[in-house]
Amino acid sequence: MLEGKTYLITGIADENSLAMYVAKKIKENGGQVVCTGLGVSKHHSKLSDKAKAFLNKTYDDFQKSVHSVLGKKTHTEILDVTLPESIEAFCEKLISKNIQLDGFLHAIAMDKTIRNKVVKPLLDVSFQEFCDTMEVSAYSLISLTSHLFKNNLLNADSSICSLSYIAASKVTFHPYRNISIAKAALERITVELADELGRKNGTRVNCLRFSPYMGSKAGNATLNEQDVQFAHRKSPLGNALPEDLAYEVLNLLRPNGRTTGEIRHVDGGYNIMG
């Protein structure tokens, strides 16, 4: 179904990341992937030694996970969406390797107001904390798409998917305050880009909300097992599996689709419950 197509996959932190499941399903269906992770580049010269060591380990873990699950020949690159220079350098790498993209998965999020599964009250969130979360978790969809377009790296009829969560529209029972606002912004950006890019070159833009999931680093930062089990009992079909999400993304990535501007739920019906 995806033979001859290449997709950018962001947000892989480890072997259990939701983005990894999507990348694996793309490859199983004949497509190729370019995976990006956070690491040290020439654009990080002002970092402390401690910060550089952290980023080096982060990128090393990311690469090992990608090569273990997707194969050692899978293309990996450093990408820091908070630095325009890093995004541009990534685009230059794609150009130098003659890689054109048929879409990408946006699975990036960050919120420093969550620590040890405890969320900072919204009234205590600083302007900088708010902006940092918004930049990584929402605005990066705009900035990354913009750079790819300006460098003519997104083919016509491309498909862009991003990962959100039900907290974008409802207060949840587990730590989700500041980032829930960023997820709401991400979903609104999805709708606006769907209109703008669809008219530009037929590119589709959609967003998916998934069940509570502890398998990833992101899930473990906010969830407890009782949270996941509560959602499982509440959902008519029980919690969705990562494979369910991957299949839905695959359907949205397929060529010649006509679905755009959608906020899809892959959550066993959790979203319909009161």
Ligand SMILES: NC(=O)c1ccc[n+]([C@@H]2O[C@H](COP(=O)([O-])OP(=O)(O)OC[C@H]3O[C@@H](n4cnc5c(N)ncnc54)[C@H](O)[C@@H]3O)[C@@H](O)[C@H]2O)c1
The other form holds:
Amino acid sequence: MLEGKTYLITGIADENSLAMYVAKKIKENGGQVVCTGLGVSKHHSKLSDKAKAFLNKTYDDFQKSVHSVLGKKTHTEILDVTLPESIEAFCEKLISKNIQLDGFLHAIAMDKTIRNKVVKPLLDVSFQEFCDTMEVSAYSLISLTSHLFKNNLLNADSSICSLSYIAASKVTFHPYRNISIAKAALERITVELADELGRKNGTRVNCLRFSPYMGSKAGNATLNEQDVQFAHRKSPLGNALPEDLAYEVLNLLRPNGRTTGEIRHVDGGYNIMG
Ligand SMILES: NC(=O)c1ccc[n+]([C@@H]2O[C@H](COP(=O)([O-])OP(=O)(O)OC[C@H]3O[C@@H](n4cnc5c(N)ncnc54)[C@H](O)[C@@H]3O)[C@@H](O)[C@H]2O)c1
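Could you present the same protein in the form predicted together with the named molecule, rather than the form predicted alone shown above?
First the chain shown before, then all remaining chains and molecules of the complex.
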């Protein structure tokens, strides 16, 4: 289905990341992937030793898991979406290696107002915390797309997918405050980009809301087991699995689709419940 197609996969932290399931599904269907992970780059300035050690370990975990799950030859690069120079350097790498993309998965989120599964009330969230979460989790869809476009790295009829959560539009049973606003922005960005890019060269942009999933680092840092079980019981089909999400992303990434600007639920039907 994806013979001759190449997709950028962001957001792999380890083998349990949702993005890893998508990358596997693309490869199973004959496509190629380029994977990016957070790591120290020459564009970082004034990093503390602690921050440097964290980023080095993050990149090491990312690279090991990509090579063991997707194969040693899989192309890996550093990408920090908060640094325009890092995005540009990544684009230059793709150009130097003659790689053109047929789309990408945005699977990036960060919210420092959630610590040890405890979430700051919105009234205590600082402007800086608000902007940091927005920059990483929402604006990055614009900046990454823009850099790829301006460097002519996205083929016509490309497809872009990002990952969201029901909290973008409804107050959830577990506290999910600051990041829910960034997810709402991510979904709105999806719709606006779908119009802008569809008219430009047929590029599609869609977003998928997934069930709560504790297997990943981000999920484990945020969710409680009882919250996941609650969603599982409330959903007519039970919580969707990462494989279900990967299958749906594959469907949206495949060439010649006519679906764009869609906010799609892969959540076992949780969203229809009152
Ligand atoms: N786990 C869930 O329950 C769930 C449910 C619905 C949607 N999602 C979304 O799925 C996506 C992937 O999350 P996951 O659950 O697989 O967790 P994960 O921890 O595996 O992935 C989050 C990724 O974001 C990356 N990231 C953070 N800051 C970055 C930066 N500045 N530059 C580049 N990358 C950065 C991390 O390195 C990590 O790879 C996120 O957008 C998340 O909100 C998760």
